[in-house]
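There is one chain below, alone, in structure tokens, taken in the form predicted alone.
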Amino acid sequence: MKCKITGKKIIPFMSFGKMPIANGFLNKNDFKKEFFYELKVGFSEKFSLFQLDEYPSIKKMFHKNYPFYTSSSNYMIKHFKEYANWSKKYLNSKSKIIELGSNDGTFLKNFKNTNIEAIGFEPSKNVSDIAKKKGIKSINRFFNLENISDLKDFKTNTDLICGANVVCHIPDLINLFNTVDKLLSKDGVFVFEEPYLGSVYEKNSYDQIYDEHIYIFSGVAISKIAAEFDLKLIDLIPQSTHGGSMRYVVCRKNSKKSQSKNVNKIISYEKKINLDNSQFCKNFKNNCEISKKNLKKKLIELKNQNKKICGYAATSKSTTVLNYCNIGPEIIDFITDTTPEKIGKYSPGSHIPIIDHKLFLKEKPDVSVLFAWNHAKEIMNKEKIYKFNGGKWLTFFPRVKVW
């Protein structure tokens, strides 16, 4: 593996084994031709950057039938409304906004009835088309230097370039930051939220590691990367989304914007737990192996008690858990989900059937493995009847627990 910025070789410190496309839900007749790669991770000492060794082509991951809609979660709708309101402190009535990975327009719709000119870049056609139907200007292309030639009005004139859970998907960080440089106004900001390495390490939430998450960032990593492109990190704002994310605020190096106290505070903490160097990697690997052993042991124990076990939500994160822990339909009977593109198909690699969530209570599972653990609060409010009828939940971060 080579560092995506320096090009220098990095030796992976851990492998999660053979892994399919995280969102590659498939039909039974496609099992034999399913794509697999080895999910290995490494760490760049120079940039304190946690990254995948290899990953599938971007077009295999983001395509015309991408099975994820931001607006399917009320929690995320609320989060993006708050995100939009927060970002207004960097805008004026005539500002221009570009969102990376704009999905179905959940964030940008908050600027619809204003004079702000907002556009989104969304490479997956199905969700881009939904945004267009909502009246959002959605460009069905990847965000890079090659695809911004027709955005003349936005060049050096964009006050906010933003994204959420998308920068970690982009392999070529050099192209990304050079594209931002072409578009960002003199005092503009580049703001992005991503799964946070500090949270992944502390919770041992290794399910955040899958093909789309090419990087897991930290404050110290973004500070170092930004400096390479004459940019500076001015704020770090922890988020609860995705089980622990960080909002990064970056601007031009010569901007008069001052740095928040949060930056030094959080980076100091990261250095204390060795996220700025590879010392934490050995502990992380050991913790993953212990978690794998404990989860498999508990599920086998429940199955031996003739418990009916289901998975709750066919998330992309669950692909890592199921394949790393070697859990298939002999242990988990089915997974329930609300996404039409997933229902009637099978989970990637592990080939567990996905059924309509409307059948969740009817099927009466004894134990439900909460794959969407980062939405636990929302789900608990929604599924009170299941618990009332004696159903049990199984969670696995930060430890395996049945309750």
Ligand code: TMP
Second form
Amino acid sequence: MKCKITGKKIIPFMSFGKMPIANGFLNKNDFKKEFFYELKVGFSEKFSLFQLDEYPSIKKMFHKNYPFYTSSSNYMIKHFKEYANWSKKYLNSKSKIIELGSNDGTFLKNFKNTNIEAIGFEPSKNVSDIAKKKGIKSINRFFNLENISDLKDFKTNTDLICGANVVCHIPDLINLFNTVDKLLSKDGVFVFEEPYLGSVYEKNSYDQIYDEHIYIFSGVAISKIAAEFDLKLIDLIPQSTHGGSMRYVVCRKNSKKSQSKNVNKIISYEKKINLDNSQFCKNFKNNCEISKKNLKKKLIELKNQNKKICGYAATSKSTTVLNYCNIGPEIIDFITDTTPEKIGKYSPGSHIPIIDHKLFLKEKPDVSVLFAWNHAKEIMNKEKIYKFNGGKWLTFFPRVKVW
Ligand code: TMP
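Switch from the form predicted alone to the form predicted in complex with this ligand and give that structure.
The next block holds the full complex; its first chain is the one shown before.
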């Protein structure tokens, strides 16, 4: 494989096997023509960058029916409100904002009824249309050099370019940073929060690795990449979203903004656990293999006891777990989900039927595998009756546990 920044060859250190598109929920009659690729990962020493080898075309991933709505989680609505409030320290009343991957407008909605001019770039039409209905300026395009020619007022005039769980989706980081360079004001900031390599490694949450997550960043990786584009990393703020994310704050190298103490603190920690070099990769691979063995063993044990097993939430992450561990409908009877686009369909690759979450209690599963483990708190609050009725949860990070 080739490093996506240097173009130099890197040897993948691990394969998760044949994978379908993580969000490629499908009908029965589409099983035969389902698309698969090999999910392999590698590490670039130069940029300390964890990256996928092969990944499907982004048009396959972000299409007119992208089945994810930020506003499907109350926790995420609250998170984006806090994110928006926090970002105001970089803004004045006449600032301009651009959000990348603005989805259904959950973040930008917080700037409505202000003088701040905010626009979102959202390549998936269905979610972009929802944002428009909310009165948000949503451009149904990818954020790149080719798509900003008509944004004259924003050129070198945007105080905040931001995103959440989006930069890791963008294959061409060179084009991305060059686009940011064209738009960012002299003292503006580029802020993004993404699943964090430190959390993936510590929790062994390998399910963050799927086609849409082309990169899993760390502080050290972003500081090196920023420097390559005459930018500097000035803050690192850990986030609890997506099972452990990091917010990166980057500005122009010659900006007067000072660097927070967090940057050195977190980067020193990353160096201590070898996230800046490929030494951690071997451990990570071993941990994934152990996790796979333990999860499969526990599920087979439960099935042999005739337990009815449900998957809770058809998450994109679960596509990696189900396909890497070879778990199908012979083990997991069904998955419940709240998203209309997923209900009535089958999970990618593993072909487990997805049913409406409204049927969750009626179906009385003995055990529910918590695929949306990053939303555990919200789900436990919601599903008290299930537990009260004797239902059990199965979680698998950092280790397999039935409770
Ligand atoms: P994601 O992890 O790929 O973002 O997908 C989250 C999925 O989980 C989405 O389809 C909605 C679903 N979900 C539920 O079904 N119930 C819940 O309580 C939560 C928080 C999410």
